[in-house]
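Next up is one chain by itself, shown in structure tokens, the form predicted on its own.
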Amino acid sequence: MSAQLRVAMIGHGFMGAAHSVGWRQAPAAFDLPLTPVMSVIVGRDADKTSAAADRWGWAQHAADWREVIERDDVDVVDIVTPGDTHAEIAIAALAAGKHVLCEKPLANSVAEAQSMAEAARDAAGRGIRAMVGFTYRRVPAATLMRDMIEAGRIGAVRQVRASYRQDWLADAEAPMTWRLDKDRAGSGALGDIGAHAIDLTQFVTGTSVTEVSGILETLVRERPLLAEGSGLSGTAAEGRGEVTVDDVAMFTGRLSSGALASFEATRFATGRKNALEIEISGDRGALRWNLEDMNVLEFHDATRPSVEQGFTRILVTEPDHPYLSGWWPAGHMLGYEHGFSHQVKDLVEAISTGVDPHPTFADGLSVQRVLDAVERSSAASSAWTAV
């Protein structure tokens, strides 16, 4: 048997549960050179905290997190509370000596981002691993479009189209949530799911955004409160709270390589459910991905004769395609929860071999450097604004 990383989750709810199963399933599909052991789940409320860790597997709980990484039965911290407590749990964890995978995005500031990566930078001194978790990187259709981009299958990259819609707040009726308060999850559309379209952007073209121009917009400005805290569900209560983040952000961008980037995140895109979409056009060829159908990747090869052009549907599932050597056969498709398996893997082989997960707090602070720019382009009139 391998050694064990014991791991302790600090939060739990949607993002609780996605990490949960990766931490359960991926030693069963990898042979990983580390056991991870979900050994504890933090959270504030006992009861709910209790009833998570026996759904998801956890041995223990607790509700105090400082407590938690102090302990020396602790490997591993995964934080998946809200933005706002990002820095502090994260910092503290490195400073206790324990690898930490945090969810995106990083933190709701740059200043607060920064903080966190010089963390991570001194505890990697030490031999500390530390992963933010933008898991669309790791859906495998996604990781090949990165491959074939590298292996300059399209060429050099002209012009990126990246998108992320949905529509769960379409409904000015739909109630209040700690996503709509700009103090806890640092802004909206843009954060939440504009966050994974810079970084997929960045991941696939092996580029980095340079400057913006950008608007941001709130579309429902009050929504009605809910008498049990910040979930979606509840008795309504008396009153309405005021929406204090973006519900739409559409921006365009220069990346470093010179290619223009247009980009899009919001929660009003009626009948789209988790629409992230990716678009790379090349001089020699071009590469679409959809969340939405994510076990495909199309790719038009502009090099062939123009009887023969078009884009080709590749399903990737393949045991040759990225992650799929531990799943089924070809054919049986990939969902949505695998990404968090295949962020166990790569964090659990990085931590064993000493060097450095990707994405890095690094990588995530870049992305949030995007999102500040935005922000103040938008507060500019959409005047250009460099990252």
Second form
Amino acid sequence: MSAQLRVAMIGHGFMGAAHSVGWRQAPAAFDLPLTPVMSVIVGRDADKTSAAADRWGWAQHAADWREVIERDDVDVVDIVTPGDTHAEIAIAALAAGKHVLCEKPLANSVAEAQSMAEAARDAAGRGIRAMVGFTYRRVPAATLMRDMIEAGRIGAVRQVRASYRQDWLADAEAPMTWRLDKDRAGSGALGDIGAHAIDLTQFVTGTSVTEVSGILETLVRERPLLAEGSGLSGTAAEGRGEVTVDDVAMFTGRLSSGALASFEATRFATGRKNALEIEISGDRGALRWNLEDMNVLEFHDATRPSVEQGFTRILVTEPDHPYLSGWWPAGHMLGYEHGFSHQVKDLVEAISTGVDPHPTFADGLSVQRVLDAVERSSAASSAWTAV
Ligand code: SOE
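Could you give the coordinates for the form predicted in complex with ligand SOE, as opposed to the form predicted on its own above?
And the full complex, kicking off with our chain again.
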């Protein structure tokens, strides 16, 4: 048994479940240099946190994150809470000498993200690692897209089209949630899912967004408030709450290479359930990927004889691709949850070898700056705004 990495997870919602699957599966799928141990899960509601500990296999549950991050038997702090608590928890955990994995977006503001990136830089000097949870970088098709672009297979990148479309708010009577409260979430579709489109664009192209022109829109301004703790759909509403974030974000971006990009993030794309899509157009070809068909990368090679041209479907399940050797034979497919195991694998290996895992908090700050620029542009009649 290799040395242990004792993990404390702060939070236990949907992302808490996804991260728990990652902590449980990664040591079984990959030969890790350190063995993660699911030591303690932290949440304010004792009953919910205890139930999450039992369901997902956490040895203990606790209510006070400040006490937990100081414990000598905790090595890693995994933050899966809403964005309004990321900075306070991450900075305290790094100061306490704990490695940190923090959900995206990194923070609710550039100022917070800057403080986190500075704390991570200082901690790195003490051998402490920090990572932000943009897991779609860890889908094999996304890494293949990056590698093919880097190898020049589509030539010079001219345009990028990136969108993340969901439809869970298309019903005007869908109830309020913390994701619709600016104080908790920081922004709406822009930060929650637009952040993924921005990070993926920067990751696969190896460039950064330098200026944007955008619009943010709230389509439904108030929604039913379900009884506190009901958790059940159809529970009698107790009044209505104000939506204080964007429902839709649409913006144009200029990349540091000079290429142009268009972005869309929406929770009103009726019929689109979790459609993170990106298409990269180069002068020698194109690549396209869609999370709703996540094992396939579409590739158009414009250098082929015209009679053979068209988008081909690459099934990205061969063992030669990153991460695949840990799973199934070719063609057996990976799912949404596998990215969270890949995230654990890369974090554990980075901690063991003493290097900063990507995406770093600096990468997270880079995305935060784009989010902020879109908000400033939208407030200035969509004027072109520097990141
Ligand atoms: C929003 O519904 C959400 O859960 C995002 O918060 C996640 O980051 C994304 O991976 C799936 O959709």
